[in-house]
Every structure is written in structure tokens, then in C-alpha cells.
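The data below hold one chain only, encoded as C-alpha cells and taken in the form predicted alone.
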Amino acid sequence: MNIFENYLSKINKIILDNKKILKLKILENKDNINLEVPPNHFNYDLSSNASLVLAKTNNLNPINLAEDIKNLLIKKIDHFENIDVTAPGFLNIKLSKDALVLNINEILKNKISYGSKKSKKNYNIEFVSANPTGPMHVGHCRGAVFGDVLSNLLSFHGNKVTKEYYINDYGNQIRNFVESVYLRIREIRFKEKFIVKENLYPGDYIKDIAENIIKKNKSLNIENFENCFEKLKKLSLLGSMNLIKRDLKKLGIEHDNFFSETELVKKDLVNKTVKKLQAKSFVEEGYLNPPKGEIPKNWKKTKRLIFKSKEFGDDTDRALQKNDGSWTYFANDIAYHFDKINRNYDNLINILGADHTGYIKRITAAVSALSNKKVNLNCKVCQLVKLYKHGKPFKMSKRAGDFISVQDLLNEVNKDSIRFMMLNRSNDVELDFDFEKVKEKTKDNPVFYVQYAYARINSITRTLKINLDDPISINTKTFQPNEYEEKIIRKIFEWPKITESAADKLEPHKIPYYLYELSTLFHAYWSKGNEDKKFRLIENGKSRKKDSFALIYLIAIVIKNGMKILGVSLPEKM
């Protein structure tokens, strides 16, 4: 249930219907009319850009066409009460009390659907997907938290969602993982020397897993590491998943999906992925020219096979091979992707690290290509989280090795600060996490702030010996709001309107930002009825008003089904 899209409908119909009333010869912009939220200082429930978008095109005063438009409206749809003509021509309208009524018993009857939408498309998320070396550091948390509450949101509005892990378990950095095991098993059965060397893994993990492996593989052959490499490479990419595994867990995170990339390559995938683009003649051989900046000292020209990129939008062609003929990360990735598409998913979403910005044009262009143009691949990158504590940067990890890892940041604070404050910001700004805000219990910690205020409405249903499952409904005759309830029912009618937008655009910080919003103004009207009698919810052990308490039941709603969409948990007691 979206009220502004409802009345939205009837608008455009109404224009539309009495377009030469209104002196309109041109309607082709008309889907850049909006119904949106007044600013706070008019006292209004809806504001309209109708007759700005209608007056430019068809020559005519904003002002004037706003007049006309606001006469019919009021004529046409008894539950606008009132509306009022804003320079430079927007239309603030006012509902009527039976308007409001009707949809706050529609949302009160509708609680848990309350704010999605019916749609039924199928997603594939890609997010984490951490190299499988090592436990999860900090700059995979964010990425973690912003791709599971993006699922949820789109599963929350009706879309089937699968969240997928990319396994990066093929190539030289895996090898170069596989030896720091080996050599820390060596160290441990045979006391020799870990080995420091350029690109091996000396953090303490590693250790974690070659023990591990020792305790459950007594038989293991470590004589000579070429013999034993395939065998020691599913040991401890197991040891190591795990971890990870682990860490996505206790962030409340479980994947549906994990692909191999070792497997694609030994179904072939990669070789059936070029065919088909060379089917497409999207794939030629030819050479490349060596990269801008300084050249590097391995660099030469060599006839190779070569993606043609640009035609998709991309800056540059991209190379499908590496100098000795092997495939690139790229080639590989690009046949992961096919096989995605041919699972016959409607929207592809990879959440990124930082440093993947520049990837994003080439593996855009090569869905493209794959898919001839029908399926869409949206790539969403998440900036640098800094860490912060008594006003310092937080320090490494001396377990991890050059890097602070999940379980660090879990140790400081729990599972339900990390989930809300990863999303307290756009994922495309860097973020500053500050250890002693998430702890404080004020205004200043948004996760409390909202947990507080739902802790607060359940010692109100406690003190009234109710349930918030019972049912409740308002009546007209005795509905009268105060300005207090007047904003809150506001913003809560405004919530489909957030998890709509937050969902198409693919941004999920709109949710925590409009969850903070709406206890704020739970939280003032409480303390307002610490100040004034009139404004107090119970008084006698009793509600003074049955209607204050369905809004009050209303917010309880919205804050239930948003922490649910962020993952986090709701106490009834704080």
C-alpha cells in the first residue's frame, strides 16, 4: 500500500481526462510528475510538481495552471481536504480525516506486507566473495552487510534472490596460500624454520589451519609439495572457507550459493565462453597497445585474443590472454558470468571493494555482449571503512597479519552495530566506524536510538497488558490527531516510498537513515508527555487515547519490518 502512487494515479487520470479544461496540447513529460513529502514547515500530507512539469512545455503560468489543476482535484477527490498553491506553482495538499483514517487501518491491517511492493523478477547477488586465503578483514564487512541487506530488501518486496559466493580459488596467489600452509605444517611436525618470503601468508591463521589439517589428516604426505599440492589445496581452502564461513555467520550472513572457480576451469568453461563471443565476432586476435604510464619491465607486444570492449561502452579492448598464451582473471570471470546467465536470472548485481572501480566498464560490457543485450548487470562499489577508537585509528591485527579481521571488529561491538552502522552511510563515500559512538546509549548511536525506541513502545504495551500482534483499528469520529501524531503519520505513510526507492536504485542505506528519522519523532513525543500531561500516552496504567495508541502501534510496525530488512534484532527491553 502506497499512498502516494495511489493518489499519484488518480492525479495523472484527472489531468489527463480534462486536458483541454486545463489548456494542455502537450503531455509527453507527463511521468515527471511526482507526489512527494512537503518540507516539515508546510503543514500538508502531499506536495505535487504537477503543474511546473505541465506549464513549461505548454507555454502557460505555473501559477495559474496550478490553480486550475487544484480546483478540479478538490472537486474530483473527496479525500483531499484541502490544497494550497505554492510559489513557484507546486500544489500542497491536505488530507481529510476520513483519508486518513482509511489507509491507517488499511497499514494496521496489513502490517507485515506493510511497505512492499508485488515483484516477481529473479536476482543474483555476488557479494564478499574474499579471496579464500585467510579470514574476512574489515574492507570485506562492509560489502558483507550492504549485499545481505540488499537481498533482503529485494526479497522483501516479493523477488526471488539468490546470494552467490565467487570462490577465487584458482592461480598463483592460491599457490602461494597452499605454501604458507605446507610450510607451516613442516614447522609444526618437523620444527623447521617458517620460511619468510615474498607473497606467502605469515599470519597466525595459517598456523590455526595447518594444525587443523595435522589433527584430521595423520596420513598426509608432506615430503615434497609438488606431490601433495592438489591434495593440501582442498585442505586448506576447506580450512580456510571456513573461517570465512564462520565470520559471515556471526555477521548473521549466509550464502545460498558457492562457485568454484577451479571447477570452470576444469569444466572448460572459459574455452566454450570465448567460442561463443567469437561466434558473435566479438573476440579477434590482434595486439594491444602497452599499458599508459610507465611501462612494465615484462611488458611486450604479443598476438593474443582480444575481447572488443569498446563496442559495449567500454574505454579499451581487453585482453582475453596473458603473454604465454594462458586466460586472464578477466577471461575467467567473464565465463563465470555466462554461466549466470545461462541460470536465466533477470538482474545481475556484484557488490565490489574499492578497488575494483575500474573493473566494472569491462565485465559490464562483456554481459552485455554474452546476453545480447537483455540481461542487466549492476555493479555497486563499497568505499573504505576507517576504523576508529578514542579518537585514534584502530590498530592491526598481530593474529591476521597486515590486516584488522571481522572477528576484531566483533570483538569490540556486536553483530547488530556492525549490520546498522556498515549501512550508515552511502556504500559509495568512505565510512568512518568509531568504536565508542556504537557503544554510546544516546541520540548519537543511530542502532540504539531505534532499538530504544521499539524497547520503548513494548513497555507501553507492557504497562497495558496488550499485545502489538493483537488487532486494532481507528474509528473517525474520535480521531484527533495532535501535531506530534500528525508528523509521525506522516512518515509513516512515507515508508513505502523509501524501501520502493531504496530497492530500485539499490541503495539500502535509505533505510536505517529513515528509521532514525521516524524514532526521532517517537522519541520527542515521548518526552513531550514527560513535560506535558496532555501529550502522555498512559496515564492510570491506561491508555488516554485508543487512537494515539495505533499510531504508536504503526511505528512498531515500521521499525519491525525494517530492522528485519537490516538483519538486526529488535529487544523488547533495554
Second form
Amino acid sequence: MNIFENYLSKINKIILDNKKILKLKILENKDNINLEVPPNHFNYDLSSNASLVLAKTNNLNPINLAEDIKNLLIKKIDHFENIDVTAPGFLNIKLSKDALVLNINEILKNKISYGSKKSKKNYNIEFVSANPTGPMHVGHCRGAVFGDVLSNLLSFHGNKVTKEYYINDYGNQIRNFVESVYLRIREIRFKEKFIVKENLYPGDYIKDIAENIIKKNKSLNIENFENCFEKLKKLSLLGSMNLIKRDLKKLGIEHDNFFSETELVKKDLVNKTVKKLQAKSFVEEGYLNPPKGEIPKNWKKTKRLIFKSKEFGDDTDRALQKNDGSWTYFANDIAYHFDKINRNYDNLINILGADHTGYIKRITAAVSALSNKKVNLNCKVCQLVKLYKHGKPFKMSKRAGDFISVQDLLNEVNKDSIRFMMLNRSNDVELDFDFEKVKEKTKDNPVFYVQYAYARINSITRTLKINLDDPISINTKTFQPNEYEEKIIRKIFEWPKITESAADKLEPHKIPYYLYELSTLFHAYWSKGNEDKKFRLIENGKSRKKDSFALIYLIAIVIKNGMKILGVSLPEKM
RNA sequence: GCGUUCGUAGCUCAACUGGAUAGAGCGCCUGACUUCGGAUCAGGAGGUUGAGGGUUCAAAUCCUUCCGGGCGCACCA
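Show the other one: the form predicted together with the RNA, since we just had the form predicted alone.
All chains and molecules follow, beginning with the one already shown.
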């Protein structure tokens, strides 16, 4: 249930049914009519731009038209107690007490499903997909949380969501990784010195993986790298994926499906996919021009298969084959996405790091080509996370081996804070993450602030010896909200709008923002009680006003729903 | 050079994707509470939304030209 949608459809119908009376001829742009939350300083529940949208195209005065619409609405919708027309032609609506009570009781009944809509789409969301050459670092963390919460959000609305991880366990960098493990094993077994070369991974975790392999595979023959490569690759990847899965688990993230690039190659999916593209003549044999600007060192102009991604909005066509005729990373990735398409998802979502921005056009082009533009691939980019501690920035660099890992982070900060803070910014903006701030138990720390609101509510229920699961409702006869409660009610009504737009626009950051604002209203109300007994919720160990308690109950419901989507815990006592 | 993204209060960011007087937090100033209804609350100062031009009843938001920052620009992954 969304009261805005609810009443908007009623308003629309009334306007349509009475277009002659309203002297409306042109209604083409009526979809632009909306029903919104009025700005704070207006004391109304709903606000509509209906007159502004229709006046211009019908050559009418917006104020007069608004007055006409107002009269109709007042007559036809008994939930509207009062409507005022405000310049330049907004309709500001106040709901009747009956309407408030009805809507509130509906929420009290729905509880955990409040804010969700019945959507039935099938989503695949690929996220993290960190290279399996080592543990996760902080940079991965943001995309990981983002993807996970987005999944929660889409599931909350009733969609089916597959959380997927693409393992890039193929190609040169894996070779380098395996070689690094190999050399570490030799170091341990034969006391050979590990010499850091350009492409090798120097990190200590490689030693751990090596040691683990030795422990569990005593008979492994490591005389010759090429001979034991396949076996060692398998073992090394197991080691690094375990590290990654361990980190993910600690962050509260679990994927439904891990898709291996090596498997994809083994199953010959790339050939099949390229053939499919060839059949549609989106592939040609030819030469590519060197990129403009700086020309890469090893540039060679040779004949190869090329995907005509330009036809789908990319800046240039893209190579499917390398110099030696083997497939490029891109070719494999196309095959992977073709596999996703064949698994019949309505929507594909990829969560990428900022360094992959340039990749978006070509992969969406490929998905369009392979699905006849039927399947929509939506790529969301998470910008960098900048770590701070006492105002001093941390450097991260995976190659140097001195990166800040998720594990390091988790040693200092709990999962709840990480999850909340990673989303407390829009994804396309850089994020400053201050180690110290998120540990504070003050208003500076939004995680704490929201949790604390919930804990306070629970201190009431403890005193009253009631349970937040108990059924509760309010009554028109007694219901008399004070100014604080009015604000709270309006905020609560906004919740479905937030979850809906967060899901539609794939912007989960709206949720922490909203929860913070809701908590602010609660804390203000609570503090008023300290100042003025009239505003206290409890008197002599009993509920002072049942209806007031019901409103606090509403806050608990919404905070609970929101934090569940965020995957952040809610202690009842702090 | 090309692509992409961002530019909003001293700082970090929101703004229901075109709505009304652009909102929060931090910091600053003033006040309340004086400890489990605790870790807060109330108020104040602070803005030509990077600059110019355009579209619109209405622009931070759309178009355009600049300026500035990030990321990317392979046959790597």
C-alpha cells in the first residue's frame, strides 16, 4: 500500500471523469501529475501539481483550474478534509482523521510487509566478482554491500533475485597468481628465496595459501611448474576463494551462484556465443585502429574477429580475439552474459568498481545484440572508498601487497557500521570512511543514532511489558495526534515511496537517509517528554495514551523493515 | 585527445529524477537536561547550487559552451 499512489489514482480518475466541467481538452501530459510530500513548512499531508501540469496545455489559469479541481476533490473524496490552493497552483491536501486512522491501522496490520509492493520480476545481480588472486580489500567492500542490499531491497518487493559472483579464474593474472603460490611452496619446501618480480603477488596471504596446500597435499609433485599447473591452480583458487568467501560471510553476504570463467571456456560457450553473434552479423573479421591519444606499447595491427559494438552505442568496435587467436576477456564475458540471458532473467544488474566505467558500453552493447534488445542490463558503478583515521588518509594498493583488507577493516569496525556507512552515500560519489567516527556512540555516527532510537522504543515496551509483535490498533474516537505525532505520521507514510524509488532507481542509499530522518523525529519527540510531561509516553509505569504508543510502534516497524533491508542488526538494549 | 562521472553552506553530502522559502550532519555560536527517558534536545549564523547562455508556468536537475576534480581509455583482467 502506498497512500500517494492510492490517492493519486483517485484524483486522476476524478479529473478524467470531469474533464468537461474542468474545461480540459488536452490530457496528453497527465502522466506528469504527481502526488508528493509537501515541503516541511506547509502543514499538509499531500500535495499535487495537477493544475500546473494541465493548465498550460489547455490554456487555463492554473489558480482557477486548481480551485475547480479542489472543489471536485472535496466533494468526491471524503478522505480529503481540506484542500488549499497555493501559488502558483499547487493543491495542498489535508487528510481527515478517518483517513489517517484507516491508513495507520493498515500499517499496524501489515508490519513487516509495510513498504513493499507486489512485484514479480526475476533479477540476476552480479556483484563483488573480485579477482580470485587474494582476499577482498576495502574497495570491494562497497560494491559488495551495495549489491547485497539491492538484492534485499528487490526481494523485499517480492522479486526473485539471484546473487551471482563471476570468478575470473582464467588468463594471465591467474597464471601469475598460481606461480606466486608455486614459488612460495618452493620457498617453504626447498628454502628457495622468493624473489619479487613484476607480475608476482608478494602478499603474505600467498604464504598462507601455500602452507595450507602443502599441509593437505603431501604428495604433490612440484618439481616442474608446467606439470603441476592445473592441479595447483585448482588448489590455489580454492584457497583464495575461501578467503573471499570468509570475508563476505563476515560482512553478512552470501551469493547464490558462483560462475567460473574457466568452466565457461571448458564448456566451449564462447564459440557458441560468437557463432550466435556471427549469425546476426554483429561480428566481422578485420583490423582495429589503435586507440586515440596514447598508443599502447605492444600495439600490433592484425586481422581478428571483432564485435561491432559501435552499432549499439559503443565508441568503437571491440576485439574478440587476441593476437594469437585466443579469446579476449571481453569475449569470455560476452559468453557469460549470454548464459545469463539464456537463464531467462527479466533484468540483469552488474555492480562495478569505478575502474570499470569504460567497460559498460561494450558489455551492454553485447547484451543488446544477443537478446535482440529484450534483456536490459543495468550497470551500477560504485565510486572509490577513501579511508581515514584521525583525518589521515590510508593508501591502498593491491600490487604492492600492502592494501587494507576487509579483514583489517572488520578487526576495527563491526559489520553493522560498515554496511550502514557504505550505503550512506549515493553510489556515484566518492565515499569517505572514517574508522574512528563509526565507532563513536554519538549522533555523529548515524548507525548508532538509528539503533539507539530503536533501543529507546524497546525500553518503553519493556516497561509496559508488551511485545512489538502484539497486535495493536488505534481508534478514531480517541485519536488526537499532537504536532510531533503529526510529523511522524507523515514521515511514516513516506516509507513506501522511499523503498519504491530506491528499488526502481537502484539507489539503496535512500534508505539509510530516510531512517536517519525518521530517528530524528523520534528523538525530538522523546526529548520533548523530558521537558514537558504532557508529551511523555509512560506515566506511572503505564501507557499514558494508547494511540501515542501505537505511533511509536509504527516507527519501530519501519526501522525494523529498513534495517532488515540494510542487513544491519537492531539491538533492543544498548 | 576521447569517453564517463562529479562540482550544492567552511567541511562531508541529500534533494522524491522538472516543483513551492535548496535540506541534513560535522564544525562554529547560544540555550535546555545533569545521568538508564543516559550517550540527547531546542535555537542561531552560514547559499548567485563552478561560470555564462538557452528551454519551461517552474531548473541544482534538461540542452549548450566553457572551467575544475575523479575514474577509465588493450590484443591485460
